[in-house]
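We begin with a single chain expressed as structure tokens, specifically the form predicted on its own.
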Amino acid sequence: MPTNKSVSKAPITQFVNCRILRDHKLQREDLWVREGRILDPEKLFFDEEGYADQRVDCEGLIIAPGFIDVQINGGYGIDFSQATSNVRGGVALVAKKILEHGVTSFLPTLVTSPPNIYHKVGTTSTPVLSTCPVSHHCCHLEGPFISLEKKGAHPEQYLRSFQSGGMLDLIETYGTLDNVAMVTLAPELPNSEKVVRELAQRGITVSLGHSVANLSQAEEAVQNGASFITHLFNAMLPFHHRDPGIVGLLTSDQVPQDRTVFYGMIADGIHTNSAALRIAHRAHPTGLVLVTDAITAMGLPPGRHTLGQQVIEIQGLHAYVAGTKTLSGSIATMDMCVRHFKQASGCSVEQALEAASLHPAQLLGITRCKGTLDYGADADLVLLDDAINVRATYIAGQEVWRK
């Protein structure tokens, strides 16, 4: 115990013989925790006379914070876009399996469903989202307010515009947006500039996808208050010199000064060619956020699954919907997203790391607490070796997982 007992009494634990991420770079020292958070050495030393009660011997092995997923639909059997008697049980039965790959916090994304969906969902689920580890906001709401023409895998028949004049149609839609972190939308969509205004007030991010946006339709959206986009190349209008589109957000210079544009990439060598993502990377490596998109299936061996309303189909690591071959989300994991991506960009393990973890949390406002390894912040912690394999995860300063 520290012996100023006035400051607390609760133990102090030591990680010794560890490289921490922190700063952009991985550092030998060491990390110190207690009480959930990170703690600042220097002022446990001098202004408590403090020393650790425990110490964990991580063999030189690398700390990085916790990896957050702002776009994953399920796994493990369980589909969060399914009405089911326990969707609390669903996502917690997921928020445990992903441990083992790093994933400490992640939004739970609901595909375009009927509003009678999102009306249970939302209201099941309320307690678990509400000490969701990202925020009292949880949910990632990817629809129904999209293009019919890059709908992807999303039913048509539940597709739905802004023909009630903008927020109206959210709420008929969604019953209440209190558990909602993210909506993507398409920004094409009349009256869509209202509700990205309304949103980015309510701190709700606003991410553009499933759309056929031209660029100054994208630039429009970020002017109002959106600052992401959904599964960059994937449901969107292919790059072109004339009108780059969505895609053009990356190098755009109508975007304000004082923001960033983050973009999702699924890097699990399927959704994106490796050169398109090596370009995107080179054109704007800080808004670079790893999602894994993941559906019902991640886990589980081929066949047949369901995402939302749909039949999807695995053959191999692809994801159809059934009798089709579009693609419905991956099977990917979020550690293998990191390694793929860093293998296929060249980018240093910093970079990968920082993907799955400082981005998403820059993204989502939560830095202070999240995403990073810095004093006061969670003690959210995955410990991974030289080739990004996931050897243990803590959550708040807690063992959860070891290999």
The other form holds:
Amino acid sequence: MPTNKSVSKAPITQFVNCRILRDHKLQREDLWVREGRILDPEKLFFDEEGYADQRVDCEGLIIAPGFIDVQINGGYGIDFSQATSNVRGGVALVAKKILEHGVTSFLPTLVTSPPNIYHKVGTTSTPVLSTCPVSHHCCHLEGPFISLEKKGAHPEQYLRSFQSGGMLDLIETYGTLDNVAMVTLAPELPNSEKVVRELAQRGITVSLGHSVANLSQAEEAVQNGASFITHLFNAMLPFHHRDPGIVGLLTSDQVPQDRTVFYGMIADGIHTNSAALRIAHRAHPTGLVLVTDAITAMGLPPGRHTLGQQVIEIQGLHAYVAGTKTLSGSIATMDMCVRHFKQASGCSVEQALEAASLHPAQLLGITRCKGTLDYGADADLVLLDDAINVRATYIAGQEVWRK
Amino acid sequence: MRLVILEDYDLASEWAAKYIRNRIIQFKPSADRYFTLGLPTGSTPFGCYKKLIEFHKNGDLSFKYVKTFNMDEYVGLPRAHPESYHSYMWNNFFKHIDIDPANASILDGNITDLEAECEAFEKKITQAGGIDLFVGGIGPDGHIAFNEPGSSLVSRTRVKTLAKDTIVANARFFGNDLSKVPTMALTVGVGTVMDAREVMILITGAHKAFALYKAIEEGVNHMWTVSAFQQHPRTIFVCDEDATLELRVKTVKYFKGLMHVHNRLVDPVLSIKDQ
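Right, and the form predicted together with its partner chain of this protein, after the form predicted on its own?
Entire complex below, previous chain first.
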């Protein structure tokens, strides 16, 4: 029923019989949504003398903020690093499919590619729509300014350095930075400091990865503005007790007081041993961000598929560079990662859910509208049972997928 | 006066809630004829509210045709503050039931013209046809609502400065920091509550025992404002054993002996399912 002294005449939905994730706890509270945002029911009651137009019975399920995947290379046959004739359509297809895994926002990730790929794909990306700066219209550029030794599955011939001084190389390679939300680079590359500072100043998240940097180089990059580590442990020097390398950032005392270093974790049970996952989680629980690093083959049957400029092979739950035993990315889904993370780390349901929602939102600086169920946030929701299986997904308060 | 003595807080809360439930259902409220309820806040009625919510969730009681008027609200405390009486009522009652928000009235302590707000509140009660049942509590200093010792027994809704006792008693809700407790409040007057057709006072706990003694065994006195209800034709005091600790044994025995009469008011307990 519409309100009397209305602020708005838009219909109001009340999710009842649910437990919502708020203030780091699951609470038995109703969730109110109007015009795609979470509504403050007390204000509605006293200021507007209003109440809900429709009720959705959640039958005891958990409501969490929609998951945010900041590293996903494609899926369902779509490869974000390929210059197809319909880039936009490809992104939209993946966006729709991953709703089944509870992902409501993501950064399409491009692996190391030749400049023409960045120019083509970058310029066809759709411009940012909503007031919130990130949905799936901003990408994560993983490379090409990375270390040769730690290239992983990235094609060697397209790796680059900052030979022209830094930003010039960046613009030459990427074309435009307009739709870029995150850049992964190796900070030990000469001239990287200026690049890190400039990108951070522009509001682009700088991530350290595919690197042989030692801890001091990593710390310097953080002080210059870097705030993320791309898939911790993978494609970087292993932890050493006299030089912990990038891994040492988790407990570094050189990180500025008001900042947090976040780190991506592929919790698929393959990319990281559970014990290593636990060490990272226990050392720095509030910085853990679950990522899928999912590749084209995610969602597809076993066999050979393309990733960037290379061919990869699916064997069960593993994805290798064809003909080698080098992991080329994962085919795990985000909800699988959340479940595995919870089970392997022994953390609470709330912590597991926050690693896929609140933490990536904090990393990207978008907590005003994503990653929380606070009043005013976008109503991107995922309904889950106690075993963290996705039962329904909502974007802006509208149901977009149901099991 | 009826003095209904139950063994403990939970039983007292339940008895009171059943009484309210029966009164509403017997009244058969409708869109043309609302049941008007005066409501308190604080720890005493908390259990009663929980029970009423339970009755509603079981489908036995509806507040669709009930109008409520709260007794009081702090002055100058933001409405969204967790200790405001608006927050209390929303979290502990309104959000769990089916009351129409337009029918829930609470004094606004943040308005510029406080006196006009008080006058408007009195008018609103009159327009609603007066209060059918005013539920209240009692302070350790014997006050009803924020009618502190010395309040006129014929007072109306107005601004009151809180007594030291009250501020100290409320400090526990403000992190035990006396400086954070509001010093003024808007409150219905003693006269306002006396105008209700029926009054029910909830009193539980040993710390309220002396106030109960002063309220019902001594004279009508403006230093113990609840005593005014000795002159109301229809008042029920619902309390637990601890609250009777300062009463004469004779008084307690007399009213306990009447429990079989009192219990007819809540047994059988009515339900809208039967209508």
